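What follows is a single chain, given as structure tokens, in the form predicted alone.
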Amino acid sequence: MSQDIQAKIAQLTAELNEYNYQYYVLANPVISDYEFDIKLKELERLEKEYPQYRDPNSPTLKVGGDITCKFNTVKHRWPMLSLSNTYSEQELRDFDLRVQKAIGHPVDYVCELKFDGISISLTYEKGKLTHAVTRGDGMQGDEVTQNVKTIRKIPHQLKQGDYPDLFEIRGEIFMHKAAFLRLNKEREENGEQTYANPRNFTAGTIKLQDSSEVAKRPLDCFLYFLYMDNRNKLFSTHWESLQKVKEWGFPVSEHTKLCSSIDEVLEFIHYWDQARHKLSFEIDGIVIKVNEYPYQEELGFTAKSPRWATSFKFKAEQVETTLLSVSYQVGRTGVVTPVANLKPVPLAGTTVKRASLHNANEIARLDLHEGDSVFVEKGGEIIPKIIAANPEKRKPDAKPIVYPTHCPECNTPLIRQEGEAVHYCPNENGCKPQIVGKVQHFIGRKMMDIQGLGDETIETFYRLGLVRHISDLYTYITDAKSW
């Protein structure tokens, strides 16, 4: 009995220290938040009973992502610590309960959008931003200043105001679900890796290393919280510091309220379970603050988060649908991208009808068949996400979804280098929508930005025999002047 207990703690352990792998420092998750908290749990819950059995590096005792080679490290002057968090409404009374015991009575709490981008620590001092740190492992994380200054609404120097000489604020860097599609759209255009959703784009934006291509990048913030020195001789209550940093120039979000009893939160958090899909970004939750100081200091921390302070958040939204076909795109660099074709299904307030499949990898993954029943998530992925196949409505007779071996536009045997995901066509002289992306992309306003020309018009050029090459474009450019 005790060895299959400390071989199901090893083996959770090992699952979620590589889901945090590829989640902070590949920018890759591989399941759903709810998901990984689900095994989170369990595994706290078998590490309280059997302690014994317990790893050093046990994601328990994380907070946050590892550090980066690529940047200086910088200790946090107080630790940023993760929150609790919970997806149930009687954990959240539970919650209550606790503070109120306590402190004993009821309590003012703020409530806030939980944004679902990257953690950033922000120090000023006389009103000039010094540095912008990182979560990192709560402890240290990477200096990024340069690339936050990139951010617009960030201000580099306060005006004139009565904020003390040296502070943090800290908050969250995200990007507008617009932005994401566009540049996402751009990527696949370029055949580039394209990004699952807006928080790994932002996460891979923040990291890179040269900050006049993050500037390319429209990243955003909200800033919801300060720490400072003799922080209660300036404030007594976290409500009226944000009201402060608001009139010293930070941006805050004006989704925030000031609660007077747990009832009012949950109707907070009933509002924006529907609400959110409204909003131009993207948030996977309600973040719940005691709003008095002196109570927070009362109240304290754990060893990985405050007990003043949780998050409810939001389950990711999942419909059943069925699986009418896989198709197969081309891109102009050759990578053929599976797609799978639904019935059509309303979900998060869209109707989806394709989902991306992005690889063989996914396709065998989730055993796929024709005709499939299966479940389609969009929670915080703006691009709908199949993750998993019903195999009880699954036909006896159903064949599984084979990847072709061959290219769905000109025939070719398909290529997959060894370490790579991706399948490929190798015939780019012959593949029509490598031949058509190619002089798409060269006519484009970011290349040679050619007008008159559309994409539409390089079809018809393709399909009269006019265009097989990019000199091909200048030949009948200049034969046409001649006429």
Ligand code: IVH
The other form holds:
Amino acid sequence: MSQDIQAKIAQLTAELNEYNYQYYVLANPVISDYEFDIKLKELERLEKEYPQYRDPNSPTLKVGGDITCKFNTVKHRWPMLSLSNTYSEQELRDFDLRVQKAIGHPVDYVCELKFDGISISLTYEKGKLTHAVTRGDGMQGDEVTQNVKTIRKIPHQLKQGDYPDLFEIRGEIFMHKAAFLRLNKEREENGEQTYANPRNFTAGTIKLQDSSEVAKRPLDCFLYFLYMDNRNKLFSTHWESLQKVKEWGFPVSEHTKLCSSIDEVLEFIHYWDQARHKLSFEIDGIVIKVNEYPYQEELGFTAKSPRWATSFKFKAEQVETTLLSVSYQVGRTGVVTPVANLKPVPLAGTTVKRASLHNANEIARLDLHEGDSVFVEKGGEIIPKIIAANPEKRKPDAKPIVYPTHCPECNTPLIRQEGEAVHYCPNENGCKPQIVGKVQHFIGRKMMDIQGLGDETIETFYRLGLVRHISDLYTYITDAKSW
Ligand code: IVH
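Follow the form predicted alone with the form predicted in complex with this ligand, if you could.
First the chain shown before, then all remaining chains and molecules of the complex.
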């Protein structure tokens, strides 16, 4: 039993660390925020009960994020913490009760939109923007000042004002949905890799080495938190600080509300759960902050987030559409991945036509039938996923979707290794997508990086019977210039 728990903790730790790496370092999220948060909470619960099994590298102990080596690393004067989050109204009420208990009476909250972008910390010295730093690991981040300077709304030099000689202001950099769609389309037309959502596009952009390239991609920004020494001398509430920074020339969202009860907070949340779709940018929830600075100080922080703030996250958008067919793609390693072809449907800013079904287990879990009406979700607006089929709409004679027994490309019987979820085609030297995929991988940037030879040429070589193996590149084709 305790061994099982130890193994479960180790497995969740490894899994979540990998997701964090994909999300923060590669800007390539592989699961939805919701699924991530559920797993993280499960790990937190287990670690609380069995602290002896907690890994020193547990994702529960750190703010996600990482530092890339191409930029100067800068230490944050004030650590950049994360926010606790919940998807449940009851948990939000519990947060309010905890706050009330600590303070001794009800308090005011500032409700703000939770912008779905990249957090940034801006340092101003004598009114001049001197550093713009990403969150990184929360203690230190990447200096991306030149790139941030391309964002028109961020002042390089403040006008006269009653701001202190040194302060840091934090906020979120993001891309509007329309710009995202336009730029992604351009990338697709140019054969460049597209981004899954505006947040990813922003992350990829802010880390570009060439700021003239950044300038071509319209980024926007809202600021939402001020750090300075002796801030209490200037004002005593977060609300006042927001009005002030607006006066100093910073972009602050107008969709911010001062609430005097948790019911009012919930009203704000309900409003924005609907109205968010009309915004020109993506938000993934609402941030709730205790307004009075003295109360914030009394409440303090946990290891990774303030006790005086939390966030309510919206569940990913879902739509219902029809399953047209399932196709099976054979990858370079022979793994056969089922893909659902869907009746095109707009969802969170894009048209969804396909969704990954991962493997045979997933098809069985969903109990998919031909022509099913299915619920599709874009987890954190990322890769579309089928959440469930709607059996009520199923025709009585609909046939279940059956995973193939033979390779759809070469008809070899498929194999499934003991304990593994995926099926694969063992015919590695005779199955077209495996051969072409392997050769394409071999010539690619991550491997041999062979200049002047592209994926399409390999397809052509295959079609002409010139290439059946990587070694054929060297046997038959020797004069690189003639490619
Ligand atoms: S306040 C100590 N306000 O959400 C207070 N954060 O999940 C820290 N975010 O790292 C943040 N909108 O990148 C705050 N109105 C808002 C926000 C916001 C988006 C992001 C921010 C933060 C993350 C936490």
